[in-house]
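This document opens with one chain alone, in structure tokens, the form predicted alone.
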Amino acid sequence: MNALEVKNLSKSFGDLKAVNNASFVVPEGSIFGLIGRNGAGKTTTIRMMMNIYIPDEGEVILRGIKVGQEFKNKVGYLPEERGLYKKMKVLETLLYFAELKGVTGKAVKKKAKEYLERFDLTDRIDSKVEDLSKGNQQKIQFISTILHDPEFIILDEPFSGLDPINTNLLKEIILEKKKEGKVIIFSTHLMDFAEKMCDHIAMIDHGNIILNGSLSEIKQKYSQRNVSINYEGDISFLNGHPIVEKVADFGNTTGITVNDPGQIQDLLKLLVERGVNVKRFDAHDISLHEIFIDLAGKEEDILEEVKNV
């Protein structure tokens, strides 16, 4: 069952077509990723979903009913451009945003203090927001997004400005919310985050949805001719080899696409014969990053791509 359905959303700003006929569904109880490069149309799409921008065309359906103003009461929204009151104190800020959503009392104050402890901010409880680092302000903004226990959590580039430890903590809390049955939607240009966390994705480029559906099904479809390897040695001989379509170097991992799935074992044999020390050889494995580069790198093919897997 789908919690949200985005149907044919379009939005222009003057001559710029920011979003062009975007459609996708967000299943109940899932983590959904809206992914793409900076400026692709992610934020504009989210703002239309939130009814902040009125679409030129299209609509958003919430459990069978067109989204209206009441949707905002069900949502915790973390915007890309943060909106905290700099002169307010930390705890005061959290309780204020909870009250705006109709949640007050001792229970929410207790929960706010618990979140501050998890984020190692207990000693800043009476500090003014303006005295916090950007990373700590981001943590306060995130806590204020989830403190009122919303049904839907929409996060626009949530990992921006966070160090690895706090990024991991954010991921932990997002997964906890998923277990509670919340619907989580987040936008990101960081493909590895989306790949590790999302059940479903929509990939947007130049305002067009170029791919959407179950992440596992998408990866299965695009990985049939792909191998990921870690190795020591020289594999330059693969460039232009008859069985190899392309080689993509990602630093620690190299993705190799053969012309036919039946040639994967031939590839392994070829590497061994050429004296390459193969440390890892994952057949039928492809990263979301590779898929995005493959699709978004071929502008003329984007609209011909099958949108639903």
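If you superpose the two forms and keep the largest set of C-alpha atoms that fall within 1.5 Å, you have the rigid core. Remember, it's a predicted structure, so these values are computed and weren't measured experimentally. Numbering follows the first chain given and starts at 1. Compared with the form predicted together with its partner chain:
- With the core held fixed, the Cα of Met197 is displaced between the two forms by less than 2 Å.
- Core-aligned CA deviation for Asn136 between the two forms: 2 Å or greater.
- Relative to the superposed core, Val103 undergoes a Cα shift of 2 Å or more between the two forms.
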The other form holds:
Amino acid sequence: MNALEVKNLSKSFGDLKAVNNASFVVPEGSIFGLIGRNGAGKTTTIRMMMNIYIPDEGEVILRGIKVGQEFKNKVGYLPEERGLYKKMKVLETLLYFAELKGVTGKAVKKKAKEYLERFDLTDRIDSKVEDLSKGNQQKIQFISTILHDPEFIILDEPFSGLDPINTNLLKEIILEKKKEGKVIIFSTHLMDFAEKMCDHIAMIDHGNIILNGSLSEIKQKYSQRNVSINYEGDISFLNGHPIVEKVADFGNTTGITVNDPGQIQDLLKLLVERGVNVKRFDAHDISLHEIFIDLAGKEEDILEEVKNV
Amino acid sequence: MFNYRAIAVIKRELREKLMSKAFILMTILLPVFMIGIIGFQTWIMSFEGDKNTKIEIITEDLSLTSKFESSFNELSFVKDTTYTVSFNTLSSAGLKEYIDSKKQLLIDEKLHGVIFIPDTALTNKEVQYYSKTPNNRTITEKLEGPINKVLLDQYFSEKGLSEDELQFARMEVDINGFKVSDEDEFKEEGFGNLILSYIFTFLLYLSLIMGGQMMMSSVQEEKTSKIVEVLLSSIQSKELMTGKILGGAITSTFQMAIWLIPIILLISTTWFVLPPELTLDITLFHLIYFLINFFLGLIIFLGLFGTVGAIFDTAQDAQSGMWPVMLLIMIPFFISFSVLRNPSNAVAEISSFVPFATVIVMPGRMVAGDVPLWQLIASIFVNIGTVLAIFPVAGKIYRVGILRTGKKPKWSEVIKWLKFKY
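So that was the form predicted alone. Now I'd like the form predicted together with its partner chain, please.
Starting with the chain above, the whole complex follows.
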């Protein structure tokens, strides 16, 4: 069962085609990752899903019905660029955002206080937002995203700019909400996070969806010829070896692609013969990162971007 | 468009603005400031800078000189020694030489002026004034009247007129204005309404600009701090804009109502008594109309200022981009100020129906003179029409602009936004 269906969405700004005929589905109860480089069209796609932008073409179907205002009330949205009213007090801020979703009353106030306690912010309840540290402001922003108990949680680059504690906190919330059966959609250019958290992904590049589906299926499909190893010793002899298509060093692990799936055992044998101390040999394993590089172009570009994060 | 979400926005705007120190301060300070300006001006005016003025009056005839002397010594500003006037008798032939002898005194301003009244002045009232600063109107205006009086006396004394007749000749015409209206009585009207019409125009001008600036910076804050994207995930841009405009309009109208309280008390109670030439001939209806007009004007201009705020990324760019809206307020303001002396002149009448201008011109006209009811109603319809005409456009620009960042857009680009499907 699909919670959301994105059908043939297109959006242009003047001459710039931001999103081109994008289609994918978000299954119920899943964590869905929209993956792509900066400027690939992720935010525009999300804004169209949120009905913030009206698509030039295409539509977004929510459980069989075209999205509209009622969808907004069911969504908690954490935009990439976050903002709060600086002069507003913490509790006021939370209640205001909930009120815009149509949630008011004592219950929500109580819940806001519970969240503040859980996030260790009880003593800041009457502080102005501007008096909070950046990390605490981020916490307020998360709380405001989920306070009205949304069925859909849409997070645009949720981990960018977060300190490690808040990163964990957010992961915790995401997994907790998943257990509650909520649908979580997030966009990121960080493949590691997507790989660890998502059940389903859609990969977008230059406004086009270049890949989408269940992460495990995708990995299976792309990993037939792939091995991921940890080792000690020298493997430079593999470069240019007839059974090896390419070697990619990721630091901790190395990804090796052979020319034919049947050659994986040969590879292991070769390594042992050459005296390489193999610590880990994972056949049919490929990182999302590798898939992305394969599909979306030059490795240098992407590494450059990862460095910039 | 107007629903619980818009109401939530209105509530937040009101909480934010009505409770702010800036609002309370401005509500108190503006009237103080206005009264201060008027007081300061009066105070400045009282320094005419003509203390210790030394003047010499010369005539060609001894008896005329003595008449000047006795008449001038009765003048208050001579009695209190603000002016020291000396007198001399000299024929016009010797004048040049005499002035030469006084030249250094005149240049050093130890003597401020020499007034020569030739005999011919009794037929043509031409008088000569020698001074370092002959254009200093303070001195000449003060002396004109007294000189004229002596010349008149002299002239008519030879005609054998009685003192009564002379008294009549000296009198100036005093025009008393009576206002003709549908009412049975013709009321004598003073300057009160004219002053009030200036005050109304001024208040409108100032409040629209102040409210507009606040609106603009508030939209800017939401845009630059990216709150707007969070907001738009809950609320439509139309609702947000509606809420913000109404919130701002209610705040400013409330403030205006506070400022009107003294006027309401003035016309509805007998606690204060104004001198007859300043009495106000307005009713509560006028004040209510004024507030309704102001409210509609706010909706129009706050909408425009908010739109400008949405177009630009930084407050600086927005300041430079708001001139078209400022002109829509300033031009009617200056028109209004220049036509109020004659509230039924054609420019005033026409401009009081022109969109945007009517907001500022009509209330002043209404107070300064009698404006038929249908014109007031028509003005309200013009305002409503303006709202209906500009909001689809302003709303669109707002919607596109508010999420747009990057380099400062040109006006031509802004017009292109209208074609975007948003």
